[in-house]
Amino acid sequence: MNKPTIKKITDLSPHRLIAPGTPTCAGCGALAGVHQIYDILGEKSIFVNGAGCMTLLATYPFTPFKGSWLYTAMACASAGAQGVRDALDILMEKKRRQSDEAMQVVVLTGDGSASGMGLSATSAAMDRQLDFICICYDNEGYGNTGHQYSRSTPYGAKTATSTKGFHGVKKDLFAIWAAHKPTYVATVTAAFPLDLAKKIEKASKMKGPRMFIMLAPCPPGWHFDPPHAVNMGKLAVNTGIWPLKEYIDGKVVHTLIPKKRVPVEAYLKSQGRFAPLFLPGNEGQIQAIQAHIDDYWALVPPS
């Protein structure tokens, strides 16, 4: 009788990430953002994962990417980067591997980490200057159990802590990273490719702590149908709710300026989470989002 055939993820060709099957939400932001990271990074990387959403595609024993991959617990993803970097270099340091060999260290977390429980470590790698790439995929909650509220969830969001919608406000965790100094800080998102791409292979020809905030719209936590994913970051970007810009030098530099930003209430009424900003009483909280984003969008200078 013949054994059936197993096909190892790591067989998939070439900067492929997954198989068929693997357990991840349709349309998901943050897969759709880390297909397009990989395709640039590529082999030369070993991904230090911690705990969330993207963990979910590796199955043991086997990994999500053709080069390495590394699972840590949910606070340490940074920390785990550091005992990587340092191994790589003593093995530089010892000729054991060759210059071409470098390797580029990623840490992918999620906003749950980022602004929260992992925030400790990242903050400490930052004042270390350690060499490494740390990507947040920004869903704006606890996807991975639920969709719980994270201190990135926006106001007036419902999550499965908050079914009224989240009276707190969303960190803003690029400011808080570009105060540490860093060699660069960005935020993308995969609805605009291009610049993503741009940045990250900005990022990859530099040394130190160089960090992005993705934004990842999650169909089950956002409450949209999935082929509107690409569409939500579209607007996210649109309504000027998500600035695509970056830090570097110094200087913060805004990477795209919409001519003409649309009304964020079409952002907020395309998703089901945003519910309770439409009940009768609460236009006022629609108005207070749209002049908080207009108050950030008047000190940016134009472009």
Ligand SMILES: Cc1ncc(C[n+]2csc(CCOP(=O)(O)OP(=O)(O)O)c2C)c(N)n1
Second form
Amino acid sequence: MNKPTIKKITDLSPHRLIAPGTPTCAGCGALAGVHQIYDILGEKSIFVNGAGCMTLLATYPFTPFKGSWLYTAMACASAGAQGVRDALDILMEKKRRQSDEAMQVVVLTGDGSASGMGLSATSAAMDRQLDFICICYDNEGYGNTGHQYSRSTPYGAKTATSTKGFHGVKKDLFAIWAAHKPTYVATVTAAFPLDLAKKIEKASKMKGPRMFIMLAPCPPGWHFDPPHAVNMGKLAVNTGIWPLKEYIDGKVVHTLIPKKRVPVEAYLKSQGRFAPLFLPGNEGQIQAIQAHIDDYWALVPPS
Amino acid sequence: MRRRLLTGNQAAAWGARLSGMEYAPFFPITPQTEIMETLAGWIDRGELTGRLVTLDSEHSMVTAAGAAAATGVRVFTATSSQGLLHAMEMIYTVPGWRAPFVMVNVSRGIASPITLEPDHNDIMAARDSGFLQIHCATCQEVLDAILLAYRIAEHPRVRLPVLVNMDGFYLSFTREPVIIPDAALATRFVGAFTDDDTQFTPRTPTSLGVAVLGGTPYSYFRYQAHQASLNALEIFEESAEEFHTLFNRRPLLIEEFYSEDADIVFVMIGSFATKAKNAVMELRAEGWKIGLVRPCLLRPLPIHAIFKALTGKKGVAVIDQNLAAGRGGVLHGEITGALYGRPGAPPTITSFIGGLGGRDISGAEFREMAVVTHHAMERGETPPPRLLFTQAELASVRKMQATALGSHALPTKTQKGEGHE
Ligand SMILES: Cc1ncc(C[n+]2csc(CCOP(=O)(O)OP(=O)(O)O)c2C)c(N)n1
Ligand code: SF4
Ligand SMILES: [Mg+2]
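Taking the form predicted alone as the starting point, write out the structure of the form predicted together with the ligand.
Up next: the whole complex, starting with the chain shown before.
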């Protein structure tokens, strides 16, 4: 039962469980990923959502989900998951529900929430070994409010509140989460559906906190045209700026090591948000970003 | 049925225990923590089955409470003061989930300045949230109110969370004789969570808390929660009647104390009303026709009961243990609003602020409030809200300031505009 069933791309379901017609932007990388995740987790799930773009997926009187949904607020989706999980467990213990009703409790939250006001609730959920899946779709900004910079915005990116380029450093949420020693932490992105599917399937068969950070290319926030969304994800992985990896049993393993990394400039150039980096005199900044990526990969053992 | 000496906090824990509480998300805060510790002790010793989980904050705690209640288990929680305010976003959110659970608030003043002692600004901040509110004046009432609260909260015509309020220290840490109802009777009274109450199953997938677009669906859901709250008036009466049959005590919508033949009536909520009762007895001994009305249910506001109790009175003195900065007393506005324009409404409704941060209200002050109200009735002119504070208190603050300043002491004489005798 615990054997993985997804090994190759043709093992993925061609059918989408989430109904079409949601109000996200064209080319939304977050929705693309949520589709893939839902196809695997299925409808025996409750998605507990924190404020962000995905909140509008369920807008009265419609929901695209076949399973359940609970919108909480910006800071407390993981606390909502705690309440639901505990209540479901109590109901099972008391046989007020049958075991075939086993449900996955899934938090769906943005990066702004996950790396800011939602961090406390999520950290505490990991401390308690809450049996849940947590998905942070990372569009690298406060998307729903018009893409201001969040603590997950990368260096140099223009946002509504960093018009000359963001001067902070992207917070390492993977390291922060892994420091809690949860059951599982992984990075994914929709442009690598097999990698994503394998990880979600693997996590779905585990117990305890199973944490995902999903790079979510965002056309209006990153300033690129919707048809290029998949390319953005591919470039992010192939330049090495978005490593695909997992933390399991105390170790970090990279699930895809680019054979030859594409220079990061290709990724930066493809998105209008990085325009400030290409102004005369800023060449050093691009080199610094490249050096940062190179330093990262220098420490990754070859697979 | 047993009679035991219990603090208000222990009475609250007993209320939760007898109600068949299954899940208790918690976060510590003085003066509430004893409730959580009492429940934790019982669970650890196997005297109570139930799951107690410490969340990272009250914001998370109320979220977990609402989520678990919505899923379908009986939830109990408690907080106080800064905790209630910290949770405020979710205090307004979970009634919209129509999640029935019970939360005790142990009233404590709110910062700034930070204090541990009681007043009602914390609970008043939750006044319009959609939670029902029951205000207690004795430890017995705390226990009884919790049983009653579950009955009302879970009623299909209500399905809203309930806040049961008691005053920090004055009730939370004061031992009073409390009758602990028979467990089987309590179970019979509260009833079981039914399967109809469970959500989020694969067979009954549910979407809750979803976004709406536009004012029409928004208003629809907001009005529904309001109407459910109003339904609670009838369910309260119905449940109180059955409570009386089973336990021989009747939970009250409002308490009327010597008010029937009174010309002047004090209106207060919470345990400080006990002080008003003493004052009523003293003033009556001197010939005053005076009484007290104490609303026990504040949300929904039992307007008809309040009107019935106060109609025909010449003067009403509302004593608020809270301060709406820039306005005066919250309860004063509530009472005035309930009475205004109705035939027989009292022509004079005076407003006093007292008991902030646990400050005592003396017998002499109750007398002064009666006198001020009497003068207002005679003159047909209502004075602005009056802040209870004595010259002696002002002098004591001046002394603290002088101590703090050392040789740079302020002049001790009263400055203009400060203090009333
Ligand atoms: C307490 C609170 N503060 C602010 C907001 C406004 N708000 C809604 S969504 C959002 C951005 C959330 O950013 P993120 O978590 O990254 O999700 P995204 O919008 O990018 O999908 C903000 C600031 C809110 N809903 N609640
Ligand atoms: S702003 Fe970005 S993340 Fe939000 S819906 Fe649009 S594309 Fe998706
Ligand atoms: Mg975001």
